[in-house]
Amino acid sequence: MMQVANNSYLAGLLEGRPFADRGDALNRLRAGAVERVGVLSLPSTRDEDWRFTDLAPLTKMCFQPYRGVPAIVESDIARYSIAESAQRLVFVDGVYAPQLSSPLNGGIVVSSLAAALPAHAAAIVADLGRRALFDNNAFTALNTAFLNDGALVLLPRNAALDTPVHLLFVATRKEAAAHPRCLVLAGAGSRATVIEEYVALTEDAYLTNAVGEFVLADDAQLTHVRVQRESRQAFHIGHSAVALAHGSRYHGIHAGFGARLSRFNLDVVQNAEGAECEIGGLAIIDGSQLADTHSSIDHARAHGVSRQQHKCIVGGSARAVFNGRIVVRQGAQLTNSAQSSRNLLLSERARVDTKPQLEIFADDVKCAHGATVGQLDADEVFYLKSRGLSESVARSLLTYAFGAEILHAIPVASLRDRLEKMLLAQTERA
């Protein structure tokens, strides 16, 4: 009975799809996704990967895509502007807003996917939907079923962007369903910083179901900052898939502050020798929020390097989940991988479930992982109090320092400062 209900709910989310299958590659991709949505069921707590995340609150609400013209103006999103960014793409309730965007269409392309498709069809079709697989992922299949537009960053060989690209996704409408899509193709030897940010102009409930694909060619370098600060009533489902070629470098900083329920899947695959990834994650939640992060780093070739540190700050009766999987395939010799999960509980009712995993099928590797869950160190609190600080200020500063370690890695000063102020404000309320 549960699967029937789940299938019915997924079918309901598909309502309003206006796309006809005309036989081209994009339509075939969408048609395949629609077929999978019809087969798959919504995950439940009986599924191992979802056993801590109950989607029942989501199924009690009806979300439909918005098909109108974005009505907001520049002043509505001025507080989200990034001074260092010269290129910005804005999507409002899932719809591209050209009047708020500053695309780039030279050798380097920063554009809506639909606008760029005629000129760059070969490059787009070669990778779109090939990294974020939807065969066994109902939400990724649902996103792909709605794939009509998205954010595209296309870097030719040896191209370098000295200013960050800002991909801004804005929610404004109650019970709207948005299915944002990002595709970043970094050519051989290229270099860029991409900021993927989800914000809200409403406190109502809505659904964001986002998918991003990041493909790095040989020796490409990409810094990817993903910020999620949705409404406290929102549902946010995210999936980022990263493909690394020979000698490429991916640096990901992923910070989540909002949403009633958020789930983020990160899949990184090292497809050639000598690739590296460094990943920092931070979830800061309180009240009755739930933040669930699942990551997979797949070392499929030799000489790979990965570093991952994920932190959760949990207050109130909130719950955080972290599942970090590292796989070292047979033949992936001389892999060097380390993973750390550190979690801070600010109340007796707060909860964290953490599960680091190592799966090693090669014998000449260096791999380590560790996990801690605890409260603030009493000696550190005492030390600050002995220097004249009140207990509440001491606790706030220690909590801020715990989370700011992740945010310090953001290379964009204005965004880093803004998020650190948000972190400090939230620790002061804890």
The other form holds:
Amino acid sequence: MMQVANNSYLAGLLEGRPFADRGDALNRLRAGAVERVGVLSLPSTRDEDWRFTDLAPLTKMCFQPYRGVPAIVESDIARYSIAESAQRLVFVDGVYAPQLSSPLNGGIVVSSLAAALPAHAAAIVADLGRRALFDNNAFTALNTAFLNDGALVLLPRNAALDTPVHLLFVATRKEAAAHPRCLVLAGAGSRATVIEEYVALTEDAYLTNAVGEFVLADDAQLTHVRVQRESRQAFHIGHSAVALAHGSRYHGIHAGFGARLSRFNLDVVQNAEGAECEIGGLAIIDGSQLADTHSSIDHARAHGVSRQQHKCIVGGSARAVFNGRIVVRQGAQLTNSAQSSRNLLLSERARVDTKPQLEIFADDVKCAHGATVGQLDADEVFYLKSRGLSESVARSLLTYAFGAEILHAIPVASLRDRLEKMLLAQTERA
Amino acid sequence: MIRQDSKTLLEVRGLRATVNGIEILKGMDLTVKAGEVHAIMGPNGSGKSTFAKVLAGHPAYVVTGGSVLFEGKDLFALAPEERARAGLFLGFQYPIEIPGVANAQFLRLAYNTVQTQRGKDELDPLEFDDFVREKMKLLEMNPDFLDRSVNEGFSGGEKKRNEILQMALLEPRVAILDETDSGLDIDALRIVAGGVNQLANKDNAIVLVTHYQRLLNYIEPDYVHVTEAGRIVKTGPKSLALELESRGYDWVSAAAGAAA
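Now show me the form predicted together with the partner chain, since the one above was the form predicted alone.
After this comes the whole thing, all chains and molecules, with the earlier chain placed first.
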């Protein structure tokens, strides 16, 4: 019975798929995804991976993709502009907004995927849909079924982008369903910083179902800042898939502030020797928000390094979930992996479920992990009070500091300052 | 400096306190007047650090008896932050590391809070920067410490200098320095002690809690008190510290035991 309801809900989301058959290079991928959506069902809390995140609130509402042209102007999004960024791509309710974007089409490509498809079909088809797998992920399948446009960053061999690329996804419409897509192809030895940011000009409920693929060739270096600041009524489902080749390095900073219900899947596959990833995650929620992060770091080859720190600050009756899977395969000797999950509960009703999940099949590896859940440290509070700070100022400063440790790693000063101010405002409210 | 007409800043009478239900302070008595430097010495576990924390209002300690007047007012009627604003300062034995909070931000917040309490103007970040850099010279501190997180990754000596910097900024009436000399090499000790000496004046008082006599070569106390099992069992001039250094603590407790 439930199965039927779930399937019909998925089918409903698939309705209004505007680009079923455009005869472009993505046809096969889309068709495969459409078929898969028909087979898969919406996850329920009986699925181990969704045990703590009940999608019932989502299924009580209907969301349809927006088909029109973006109706906002520069001044509407001025507050999100990032001074350091020279290239920006803006998507409004899932639709590319050329008038708000500043693409780049040289050796380095920063462009709408649809616009770049004719010229770069081979490179795009080789990776698109092959990193963010949708066989067992209904939302990723749904996103892929809608795949028509998206953000493309293409870095040729040894290319270096000195200014960050800003991919800005703006929600403006009640009950809209957007399926944003990012594809970042970093050629051998290339370097770039990409900011993927989700913001809202509406306070209503809508659905963002985003998928990003980040493919790093040998020795490439990518810094990926992912900022989720959706409306407090929104549903945000995100999936970032990272593929790391020999000697490449991925630095991810993923911060989630918004959404009524958010789920972020991060899949990192270190498929060659000497790949390295460093990941900082932060979820700061209160009220009745739910933020669920599921990460998987797969060490398939030797000499890999991964560092992951995930933090949750949970107030009100909010609920955070962290599931951190680390796989070290048989051949992945001398892997060095460290994971920490630290969680701050600001109220009696706040809740966090954290689960490290280590699967180690190699025998000569170094893997450390730890999880803590707690309140603010009484000695730290006392230290600040002994300097004259009031209890509330001391608590908000320490809460801020707890989260700021993650945000400090953002290499773009204006964005870092902006997010730190948001964090401070949120901690002062708590 | 001892002057008969000095104002009494701190008056402790029969102070008793427990931690986790165990009584640590069993009747401390101490009178501190303006302009004085006191040293509280004693073996480990004799209650001297507990005494410092109880005065500052550490929540783990429960006051079970006695009284403390701070400039004539009941100290225990004040919350820890109110004690700090009123002019009581505790230099921590183990200063707390606060990753994520810039030292400059913390110092300015503390300074402005206390300034406001005293009816004086706050300093904006630029004004404060000039002001704090001047104070840092006193402790030969590198200005880089302003940009780093509070105490994070600081060496033992750097942490203690940062404590004395806070004392310099907050200008307390009574500063209690808990084991400020522990973990310091001789150069750091000289610098920290030099800073304390420059901050001492006729209107404030300093209480040094220390295990070793070494610090007292640099900061000369007017009184040396010896603690034993939660009480002050002997008080003497500076020379008492030297005597403790050469003879240890046992003879004091033996003498105190005999007297009792």
